[in-house]
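Take a look at this one chain, the form predicted alone, written out in structure tokens.
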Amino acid sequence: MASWPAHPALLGTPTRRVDGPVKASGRAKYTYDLQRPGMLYGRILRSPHACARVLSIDLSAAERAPGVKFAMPVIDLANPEPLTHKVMYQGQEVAALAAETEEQGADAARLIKVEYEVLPHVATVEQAMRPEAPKVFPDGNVREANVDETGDVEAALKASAHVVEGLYWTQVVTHSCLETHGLVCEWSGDQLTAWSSTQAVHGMREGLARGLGIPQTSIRVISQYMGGGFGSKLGTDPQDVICAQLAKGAGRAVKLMLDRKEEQLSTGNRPSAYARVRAGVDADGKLTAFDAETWGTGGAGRGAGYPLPYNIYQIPVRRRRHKDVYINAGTQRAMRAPGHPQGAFITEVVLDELADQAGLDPLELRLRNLPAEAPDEMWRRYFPMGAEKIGWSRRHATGDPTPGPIKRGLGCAANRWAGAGSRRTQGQCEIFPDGGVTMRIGTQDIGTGTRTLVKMVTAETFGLPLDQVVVEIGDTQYPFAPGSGGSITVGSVTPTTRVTCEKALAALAEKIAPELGVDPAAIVASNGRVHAVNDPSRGMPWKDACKRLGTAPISVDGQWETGLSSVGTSGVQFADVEVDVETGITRVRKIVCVQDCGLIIDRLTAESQCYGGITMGIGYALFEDRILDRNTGQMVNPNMEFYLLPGPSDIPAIDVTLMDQPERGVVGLGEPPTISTAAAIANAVSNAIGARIRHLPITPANVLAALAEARARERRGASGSPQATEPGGVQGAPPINIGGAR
């Protein structure tokens, strides 16, 4: 059985990405950069309405337009099922065409005549949940779920020494990939080649085959470089099948890359989360009960699942009643740690409020309610480490008493994730007589450094420098690997690479063992030599060993094995913020991250995962918000001007401490670092301004509204936490922006 080296030469070191130079110099070819001979450009006509029935589609004028080679309806009006004639959100695909230039395609798309019967729509969760709301979806706008209950909630809350009660929520945000969704499709007879910006080359092949009704053997998918996905590029989308159909109809290669507006409307989002919570602690600060009525929207007919309470702290009695709310908007899909940022935000903010009620330090309350340590549950150790790094000892009680408008605050939160590998992953390794090595695996590098990790494990196994190893990935012609989602990639491809390379090394050892006079099982490779494990003098240089192969290279196939990876991560984050209480502007000064991930393959890449995840968490906390017009259902900020993302000046100092656990094997790290950032920032803002932040994003308007509500409560003589109210009357929530709609 394969194993990781006890004293690695490469693994765990900070190694620069092998594709860094080609990316930095512009030589890396992304899907957007590809040009094929005679290539056309695809264009999709999309619905301008939030809900409508398509009555007719007239392509005749578009087909006669200059440069147009093929046009087609996407809505099949010949289908006898009337539901297929409806569009359920702005941006849904209606028709498509291919033209000689992008400009000709855009001009021709405007000539397509579509007759719509505009239907009633619901653009916010409040609209959809009203009793008088139009029934937009066949089974209703709201889907009730089962009640999940453990223990007697009412009795536990009644017996609690302190109880908080309130409404908490998070907004809908989009993936906002720098490289938009899209692909280039080219047919050769019945064989389709698709160069796709995808997180799953094999998954894309499967989806295209299903959508086109052809065998997977007729399709090849290639993705050498891609510019971000964050979960939105795991599946096959309508534009993928449309592009292949346009290429088939036109008889030429077609490139179809979405523009920024299309990207915002139709390629997925992180759903919203609302929770009306009651929670309590006893006199010793132990959590007693957590009661939540929750809902959220994943768009048109899609749910909004998220864990609540977030499964870190020990809560003996709990109840949750959840419902999914459907609105006429683009549908949700996996976004970096699906559900976890929402669940962590709500739970961690509630914990800070309970700490204030009980007169406890929020860190102390957390420590009193953590489970016992386990390899994947190390929060008891990590919280004190992070506290020391952020300077928690200088934390003041809620509300910075310092004179002047600039207030400072500290907050913290925790995260967890699975990060397991896939046992279906396969690889192929070749050793050539001249000493060259090629490792092939059908994974893809979505920007996280997968190509570098595969090369490092291969070079480590053979005792070679990185430049002596060739890695081939991103192609369905290579052995199967799963999509890059759920943080499973490193736990899938690095064990498979190690297993496959060790099998290849064993085959080489069989060739040279008689000459060395040692058992093949006792032969290892290190420092450019192949030698007996206990006697390095009994060996030969790597290239001399490979010469013994004659003219036939060694070629072996391998598959993922247990024992080289594990499941489960734990981590904590602390935030240091300053808030101007006159303008409401929040600036994050520092984030401290303490995170484990099993065996670290490339320390530099692992740290980069944390930096990237935290940056996304800052955007979620402070800036991002999909805003829909409640009257039309249209998105009012589908661009990079008014859909706000953090820029370089918004990124604070980020202190990352990675806790190496080599005995566990590798565990995925892509998602954990983005989970707890927003919660830590929200708690830090509340600590700074003395007013509770219960929803995201923490915009200047929302900060000022929270301060105004706190002052109003003081004037009313109110004490403790505000009671839960309906949306629109929640602390710090301007009514015009509830649920991301105006």
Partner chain sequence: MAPKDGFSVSRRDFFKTAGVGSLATGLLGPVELGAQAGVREVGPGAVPIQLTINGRRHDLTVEPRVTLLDAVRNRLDLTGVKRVCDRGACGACTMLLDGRTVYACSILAIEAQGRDIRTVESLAAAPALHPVEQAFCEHDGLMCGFCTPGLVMATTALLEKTPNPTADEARRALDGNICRCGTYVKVLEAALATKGGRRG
Contents of the next structure:
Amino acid sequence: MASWPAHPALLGTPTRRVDGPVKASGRAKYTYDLQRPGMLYGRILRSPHACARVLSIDLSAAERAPGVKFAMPVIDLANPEPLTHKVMYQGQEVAALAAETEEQGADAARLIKVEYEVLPHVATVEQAMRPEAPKVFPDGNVREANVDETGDVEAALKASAHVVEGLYWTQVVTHSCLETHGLVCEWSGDQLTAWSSTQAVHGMREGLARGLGIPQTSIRVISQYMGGGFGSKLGTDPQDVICAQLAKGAGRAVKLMLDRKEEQLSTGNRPSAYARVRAGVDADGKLTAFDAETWGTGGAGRGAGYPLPYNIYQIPVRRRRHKDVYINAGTQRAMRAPGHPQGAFITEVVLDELADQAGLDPLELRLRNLPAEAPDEMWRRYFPMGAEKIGWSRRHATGDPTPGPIKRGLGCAANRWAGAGSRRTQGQCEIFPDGGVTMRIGTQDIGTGTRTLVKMVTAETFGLPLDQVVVEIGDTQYPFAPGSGGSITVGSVTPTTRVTCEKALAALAEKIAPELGVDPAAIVASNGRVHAVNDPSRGMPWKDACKRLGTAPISVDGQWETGLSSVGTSGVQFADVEVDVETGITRVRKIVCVQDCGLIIDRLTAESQCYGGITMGIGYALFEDRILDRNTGQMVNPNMEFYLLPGPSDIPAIDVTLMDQPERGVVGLGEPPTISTAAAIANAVSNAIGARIRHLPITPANVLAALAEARARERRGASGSPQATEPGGVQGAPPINIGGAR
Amino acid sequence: MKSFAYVDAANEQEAIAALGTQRGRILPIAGGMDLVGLMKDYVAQPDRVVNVKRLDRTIAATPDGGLRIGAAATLIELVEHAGAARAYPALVQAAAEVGTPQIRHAGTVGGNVAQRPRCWYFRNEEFQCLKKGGPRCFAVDGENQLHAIFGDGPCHIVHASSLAVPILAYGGTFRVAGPSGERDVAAADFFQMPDENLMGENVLRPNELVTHVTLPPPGRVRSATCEIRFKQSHDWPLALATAILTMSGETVRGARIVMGAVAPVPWRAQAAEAALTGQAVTEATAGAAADAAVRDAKPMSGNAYKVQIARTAVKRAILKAAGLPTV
Amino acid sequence: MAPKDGFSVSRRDFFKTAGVGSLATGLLGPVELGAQAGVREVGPGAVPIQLTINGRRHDLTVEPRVTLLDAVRNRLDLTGVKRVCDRGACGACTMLLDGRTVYACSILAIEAQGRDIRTVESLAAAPALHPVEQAFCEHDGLMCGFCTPGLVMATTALLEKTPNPTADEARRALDGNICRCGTYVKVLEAALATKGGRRG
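For comparison with the form predicted alone, kindly provide the form predicted in complex with its partner chain.
Up next: the whole complex, starting with the chain shown before.
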């Protein structure tokens, strides 16, 4: 239980982010913007092939090209292990160089001669799962997980009043950070400074040290402003090590920012998820069983696991058989709530199908299957709130009966996330005799507002206005903080800041306690004064207190402690959509979001996380799709023109209700709001058109195929449980591909 | 982008003089909205680029009551031209939907008409497709969801120009200037199918430029363009259609219907025109005309859905032209 | 003003490579020669150009292929607007050219000569903020901030032309800009709430 702050001056208020002015005015210097004296530009040559063996790399022409200062192979053909000579996907690094200008670097990279033996590849999960498929790895393309089974699935399904069965799937999407991955490296002797667009300055230092074989003490990593990560910038990548090597080789600073195509190909993605599901309810609308055979691909070498059934609804009997499928494509990375959007989509769509089968309102079905209310499991409260806000009472049964091509529908879905802090987080606080305060913590602000939150907690603790404290983050010279992933940042840095500042305040209290005649433990700071907790008149102004320090500042280190933060969020979302059944185009009219995150530090940035997560969820639901050419394995939309991201006119009204739970303490919020958006939209579309949407993205092709299938079923007079829709089995739908059709 | 030399042509003569006869070696640049991307992707690798922005950009009525548009006019200048909007609404409606504000502010009428296809196999350097002198069209058994639903190949691009659709529908003419003088080419003859011209999309020779678009007097017609795109903020159309109706009372006496984004050229739908002629415009007759428009569609493996969308574009363009609600 | 990067080809080098004759023979071959008489060509090496940016004249030396965005960011260190898609699809590079928004990534620097170029740096001198920037901060119309200067420029251009836009006008004016963090709702709020966004 968080008892602090009892009477907050700042916490919970809508506070403008402190770096807003430098960002909005373009004065903030991101990694991409940095210029160092004598700086060169790095450029990587990448494999155009989905799978190939590199036979030779000839750098000579590139080395002689104008402006080139250093060139190096990335694939080491001297390595006796032949597997290391293989490129496993389009976009894998082959060679690199540094040149005086970007243009010279690009020219020279094209002069690098690489001989490839092009090898057979697999571009889709369907191809990869064929018995005769070329093997991505010697062990094959499929890694089967253990069967996870609770209860007797067959018996439970048999006993169910209603059963649905279907094939559901989601596409691969990319993080599409606006600032591409990249860094600036500069050596001074054996000391490396790397300015990096990263979600983890300390993690990057560790990774660079490992990659370069040098001690961490020789490396400083700085990330003051960074243009988005969403999970893709947590690790250390080949280009990071390459940039440092180029800088070393050239003896000059090197900037290496990936271009958009490289970003799309090689910096991660959210894996696809396929599921053949059978699920049942009993006559009371209680879920009975959930049986899922699942697979998906995280590209060339990483898994595609995701939670299924999504762990919110109570299902007594369940079975899960999962396979990771490897294909020759860039590998997946954590992406905003890894696994959850996929699991939520499939589960929530199955729930709506079951509700239809059982003749139950989908909301009612959910309410009947939720767990008992708990502090971090409050869906029972939130569903009715959201329903009220979206106007659920006017929801029609599946299939809008309104004449004309525009059909409207409503849908809903829930989310959950952990979002606890990391106990490894450390901080340092200094109080200066002139009244100045500096709080240092080696975290980074990835756009979530971390800098603002640290500053708010610091100022709150010392009872000072925001602009009287200095916060320093984004640098390995500051105490360790974990990478900003998993929504752990706020729960890591705010308790650490609080603990550290409290210690500093205690040290100040020690100094002035005798003068005040108060027990130091009873001294607090508020409203610009340091005073006895029960008697504000027994105190002095902050600046006067600090003067008592003489010449030596207070400097204390702190470490995360329990108290200010908690774990577990819950939320629900509702979607109101309209679908043009003559074009298959879906327009989202409104999203309602009810979300908790424990104690709200900054209401403004917390709400922004909801708007942002929902906006990304709309992209996932409707537009985004990494499309690989099924025949060559090369990406056809490695850009922002045909990799569709939502823009202003694609954004609906968004109604965010944040549930403040100060008694619980801080819980991370970065991820949960994006989890349920696509599921709610898919259910709303099905409700509008009277045909089931079972896969993402909800493109015109997807919608028109669903309508055509529903019409065909009507003509066949089919009744009872819907047939599993085989991808590619529907007239008008494209054959299955890793990135389906738009 | 490969490096290139640059000529800033002060006028048409200088521009023509600076162009050459070898395809792709010297390219004109106007707004740059198409060419700069092509060069960055190494699809275009000219040795010289010739600025043609200083060519005529005036938009003005012709003596006979038509409209003459200098090819260097930007799309926004066309959109904001009150006279054009009044007399040729289908053209201005199409222009207003092109790209984004930034694209309309820089992109020109000539550039829009002469832009290269957006086919992702054409635009990505890795694919040595037919249009780049390679052996095959990758769309045939590949990712063809945005490709043509009309035409027999061998290349299955859709024409990228939205303006081309109303220009063809209005019976427009392109003034083409080259070293041996100028010629007028009817829009119906300007765009070329891949079996006629695989490496280009129109009759322009490498040393020629479109300098003007001329539209005949509109006469007493009702016209409209309906564009259907997936992403509303910024996307290429999945289909668009222009309908120009000559009315006699409530009855259509003549119709010109052209579809865009469905074929390698703007695609005239004469069957739809015939179906509509003699009819009053209703949801039913517009729908029947739209059915006729797509009856001969030959979708590929993954783009049958576009047939439905093209049909809807035609139907709604007709309804919109007639002043009826479209949905 | 001398180029800052120090790598640009000197003026003397430029004259070595930029002559009409050297181009005609070097690149085009004899077939083209007949058509080349009187053609005034520069490049492909670096050439001197003059840009008027934020009311100030800048002399720099760039190859004709260098985009306005790269010239301004890499050569003049005006890094406010960003390079994101680099293909005219995201708006992070939005500048104003004669008062209209353009994608600076898709315009050659050499082609922007003689135009009134405005970057986000023109809006206010530090530490002051332009009313649009102020509104973005007040409404939290930014998160990572990488798209923000481009959106600020698009909003500024909108308000200079249409001081009291409708929500729909604002959306349409900003449709050429992509934000991945998802700030649109707040950006539109800011655009509609900006007071005194109009310059002058």
